[in-house]
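Next comes just one chain, in structure tokens: the form predicted on its own.
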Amino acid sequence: MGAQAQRTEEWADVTPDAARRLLTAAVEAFAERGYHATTTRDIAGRAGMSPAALYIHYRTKEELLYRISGVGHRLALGILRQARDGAGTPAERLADAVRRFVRWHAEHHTTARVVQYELGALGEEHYAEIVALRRDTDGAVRDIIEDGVAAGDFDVPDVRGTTLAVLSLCIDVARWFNADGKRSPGEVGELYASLVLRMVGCAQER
């Protein structure tokens, strides 16, 4: 699939067409000038659009952050929450988290910076929604490690740690991945889970 075919599908949701063509210059702007140095005639530009017609849709640039935020925050979440309630061993749900979160984060690198680079450009009421979805994902894989422990497969005896050092290294994967590098994203995401497998005690996937 196109970087254009992924944009698309990922904002599939949003309507109408001008508000979504908004959200993705948005999504470019960010992520290659960072919040702050962009302007909102930048991301209305990048749309086809005049900068007044931003504001039919979008109040404020921060609601335009805040919005992307949501979404892509809401995307990992359910990832990981439909690994952590698979069926299966600790060890084949952790996996299956790593796998489709990094895929996530590979194949939509340019959105995932924005979502996890920029959450401290957001105002105070829309941080602590995002902070509070974050919460919930760390949650989501700290469940799997405790899982695995209470079973014996797992070898972790810092759980909390643990669980920040497996959704750091997932998270990093959109700050270097390139579309063009040796690795597709199905690939990288094979590599992490087995790393995490490492990681906790399992050396090798049930």
The other form holds:
2 protein chains.
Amino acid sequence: MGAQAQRTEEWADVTPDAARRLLTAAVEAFAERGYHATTTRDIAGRAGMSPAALYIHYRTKEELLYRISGVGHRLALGILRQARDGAGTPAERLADAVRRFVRWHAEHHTTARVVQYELGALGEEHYAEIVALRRDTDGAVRDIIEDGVAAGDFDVPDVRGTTLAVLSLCIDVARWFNADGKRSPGEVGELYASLVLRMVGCAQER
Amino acid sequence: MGAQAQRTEEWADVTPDAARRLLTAAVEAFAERGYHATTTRDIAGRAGMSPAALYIHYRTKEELLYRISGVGHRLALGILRQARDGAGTPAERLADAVRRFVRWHAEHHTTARVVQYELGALGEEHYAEIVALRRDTDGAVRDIIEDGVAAGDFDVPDVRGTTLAVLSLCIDVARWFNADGKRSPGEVGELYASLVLRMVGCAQER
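Form predicted together with another copy of the chain structure, per the form predicted on its own context:
Okay, now the whole complex, with that chain kicking things off.
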């Protein structure tokens, strides 16, 4: 799947088309120059629109960031919940969660970077809403690890800390992943799934 | 050690005092607003100096970023090389490397974020120089892992990929670490050392 197809899929729920074009333009501008160095005029220009046309869809630059952050966090949470609620042993579900979460961060690394690095620019209410989504994301992974511990399949002395580390490892793929590099998103996902099973002391990996 | 003492230690080699003050002001400004949204006037103002006084020490804003990046990368490399060249088994040296590298990223998270997230703003020559330092950093960790594999202490099917994952896990501490949070830099370092020994399939951890 090409970069264009991924972008389309990522923002598929955003309508109308003009609103979606503005969001993808904002992601690119924020990623290149940072949130604070980007103006709504820059974003409108990238989308081939006038600043006035932008304001029909988004009242402020912060609202664009909030929408981007919401889409990114909801997709990530959806991926992890689907893995958590899937069939299979805790080890299979954890490996599935990591594979898919890593792939998402590799394929959508530009969006993921904006989402992760510009959190501080969100307004207070929006920030609180995003933090709640992050807590749920954390909870989905913690649930799988706790299932594995309860089943006697995992050996995890510090469940909260290990959950944090697993998520951190996967999220940081967005920082270093290079689409022209040697490893495909799927290959990184496969490697990381095996490393994470080791981190949780999975019996099959011992 | 307080934040002020850490900052002093971090930039201790930068002289004269005015040059050091400008660097720490630049780190704070870049971290808050991003490189592209920061002007040399902002940086001089934060340091209590005039823009003209800034230019005595740094010709451009990029030169400030380059100096910050150089100091950060050289400190990180020094930490890992010291651990690599220390006494002890590969497991002890790897645990030592992770503990110290994590502590550095937790204690100096503001500098580390600027160093990691603004790489793309470096000029071509400066970027090449920093990439070489990053390759050496990677090499120091890979050396320890290879020692462990050669000694039969570690079981690592993919040494390059695992090295990348170990470094990534430690570096991302700078993103999420909160000085007011529940875990101290030392506690995160300790947890991560044990997780990394599991990632390399260390015999004692199996």
